[in-house]
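The chain below stands alone and is given in structure tokens; this is the form predicted on its own.
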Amino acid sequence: MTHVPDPFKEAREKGPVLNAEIQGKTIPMILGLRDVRKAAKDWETYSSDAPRRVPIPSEEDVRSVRQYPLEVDPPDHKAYRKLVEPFFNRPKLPEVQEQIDTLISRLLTAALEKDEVEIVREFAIPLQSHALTYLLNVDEKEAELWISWGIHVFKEGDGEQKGSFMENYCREMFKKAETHPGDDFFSALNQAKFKDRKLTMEERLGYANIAFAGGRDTIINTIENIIAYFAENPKALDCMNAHPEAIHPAAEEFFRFYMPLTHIGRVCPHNTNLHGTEVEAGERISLCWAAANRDPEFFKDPDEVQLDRKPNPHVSFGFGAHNCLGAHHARVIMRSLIRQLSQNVSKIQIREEVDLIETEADFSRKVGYELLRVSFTPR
């Protein structure tokens, strides 16, 4: 078992809301699991119709388009979501699962042949990038460019310049797909219709934006955290190898405990009283997934990793209508990773590590690693 402090524990014990200063404004953060779930379903009070303001910190300076379907409320949200669900359901296909298995095997074999490997740049980012080509059904060669975007397109390095580059790249991919249509993500969106009309370029770019940026750092950081956990808990590798049926609940516990996305924003269309905090119309509140995942009312010993935890009602893939589109993708990747690590690796030793810390005025939280250099011992 691994014990990691909960940065929201004290605040949650004091009350249901933490008024946190973020980007120079006070944003009330909802902390408890029950309250987070309730608010996530109440789109009329807590709206996602807020282009570039749903992520926290906001992305108003680094992208020009609304992310579809994330930043759309019901009932339009359902129709927008339905247009891309076939691609986000692709990881359910045996042939796509086999592609992911082969990819992880290739990366792990290369890592085992080296004295040490830097997990962030040499393993996690390539794994996320190549797996995304399978999800979008595009040429795997595209992954080589995506790898250069780092852990997060908007937060790492010059987010404004990288965001503009990514947007131009996607625009060109849509143009190429018009000339040479296929079965890929870009071609499908070129042909897709919303309310009997073709999608605008802004809408298509909004879909592409969330595909490339929305699930990038979350996948990358989860991969890093799983590998670091097994380095610190080598007996867990033996347990997974001996009991492969335990892999699914273990993956869910990793998602709960290492939730890489601390929170997400909603905008109040009207003046709202949020558990005693007055929120003016047009201002944001936060659904704090990370705090909800440690709520002791729902999770026994919430600050410990328990790989056999059941039930596990975590909200790492959100809740309600906006439940994460990429949940199937993430689950297939992490289950394959855990299985192949346990089958092929007997020990992981951390050689060098630099934590990636999310820091705000009222909290700081480790979400992953800037650098994680390890050595693998073959089984």
Given for the second form:
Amino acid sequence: MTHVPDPFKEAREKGPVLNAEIQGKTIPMILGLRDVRKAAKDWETYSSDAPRRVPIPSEEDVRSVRQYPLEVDPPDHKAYRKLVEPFFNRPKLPEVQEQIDTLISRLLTAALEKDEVEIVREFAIPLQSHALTYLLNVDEKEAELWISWGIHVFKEGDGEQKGSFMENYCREMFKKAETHPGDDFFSALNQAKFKDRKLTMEERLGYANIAFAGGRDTIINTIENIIAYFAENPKALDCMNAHPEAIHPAAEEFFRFYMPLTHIGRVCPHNTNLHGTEVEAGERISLCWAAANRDPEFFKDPDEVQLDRKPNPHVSFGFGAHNCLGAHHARVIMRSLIRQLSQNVSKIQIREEVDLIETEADFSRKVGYELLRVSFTPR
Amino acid sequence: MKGESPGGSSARILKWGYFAEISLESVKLVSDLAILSEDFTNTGEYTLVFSQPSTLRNMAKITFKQIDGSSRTVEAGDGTLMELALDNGIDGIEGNCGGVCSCSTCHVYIPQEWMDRVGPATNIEQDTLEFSENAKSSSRLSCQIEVSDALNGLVVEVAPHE
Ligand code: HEM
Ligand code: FES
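Switch from the form predicted on its own to the form predicted in complex with its partner chain and print that structure.
Every component of the complex follows; first up is the chain already shown.
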């Protein structure tokens, strides 16, 4: 079923905050769009200066480093962010967009030649991994190893072991780039200066960590959800084919509706009253992007996919200083995917599906698929 | 099926999913000319509102006053004012959030005499503008403004960056 219900509907009707039990603690989740946006801007009250504790659940067991620039507050945040911006802007270049088009075309052609394709392993993960090599400007061969890391580096299988494997891999990549510098992400970070000093290895690993972990399941799940949506709504494929100008708004609606990242944390440095809930200094709150994206005050019929929804002020890429650096990359991939699917595929049939569900004590939410076996019919 | 007389100015397809009962041919046939109204969801009926086919439409000319004082006049096709600016490399319009009303890097000022025709900002747009230091009563986010013939001759001023 591609029609993902909103697990926060009832809670949102009751009030602005859902007190959820997560990892044995109560985390107040902010649910409304306006409130989430306000809190995301107010870094003095809701801080990101919390190594390994910005994601919810926290990642203290699965990584040793602070992620940059995610886990830093302004004003330093700006300088940290600037160092990697040129890489995250690469998807704006026509030649990088062409690389992504070619990659998707290759994967889709292979998929059309087969009777059945398992989208997660044979399509989404390879697509995400290869596309990331273009963003980081590294040899495309590196993708082969990354593919073996699965849907989520930390959450799938033995996260602790995989997390440290990934850190070691990145450490090696920085060392290699030290002896053979190039135009790649690792070399650039080796040379980068933060306030007139070089970055420490810790910091460099922190940048690499989020590039690999943060941009992974989000992209993979979105690809799966888009393919499953078109499988269940074949006319939408025809319409996208007839109306390529509708691809951009459609991509935004997929980002809104299937938001793969339910929420993210902030730490309150001071005792804070959050709409009546007392938060003690040092404790966390959640900005619930997924709930904000279904706020009926701003989205008419929020539980419906409306591919031409306008305005569509979703917060799938966050809001404020930390807004997603990978958004350009994500958009280029999804727009190309929608365009190429609509041009080359007339029908998608689901043969077997296993949902990937995120479960906490107070809510559970479908974010993607563990397995999605489909057949494509060429147009 | 209900028909409405020609004259509507926008051609927009609502709710892709509801084409189920119409053959693809007819969708293609009407797609340039028609909107399927939301009635279709409730009543199963749909309304055709004819617009001018895009080829017959006069292209609106829109002028951007850039931050350095220079002006650029460009011809508008479909889409939003922000997309128009990006397509034409207008200085100072970045459209970082992709047009979802959350970054303010497409902030413009609309001359008083055009405010009525351009229309007011929605609540969420006003909220976004509130975070912007350079917001004035004439502020709009250009990603929330659809280009149309009605805007022919509009001159907008690109707002300075924060
Ligand atoms: C559909 C895909 C994606 C979604 C939904 C998504 C979502 C988000 C969100 C909500 C934030 C804000 C976090 C906060 O406020 O604390 C964020 C930040 C970030 N994302 Fe993404 N992301 C996606 C893809 C990517 C990709 C592909 C990459 C990298 C390759 C990436 C890298 C980052 C980085 C580095 C930040 C931190 C920015 C900062 O702190 O200034 N993201 N993302
Ligand atoms: S493009 Fe971001 S607010 Fe308009």
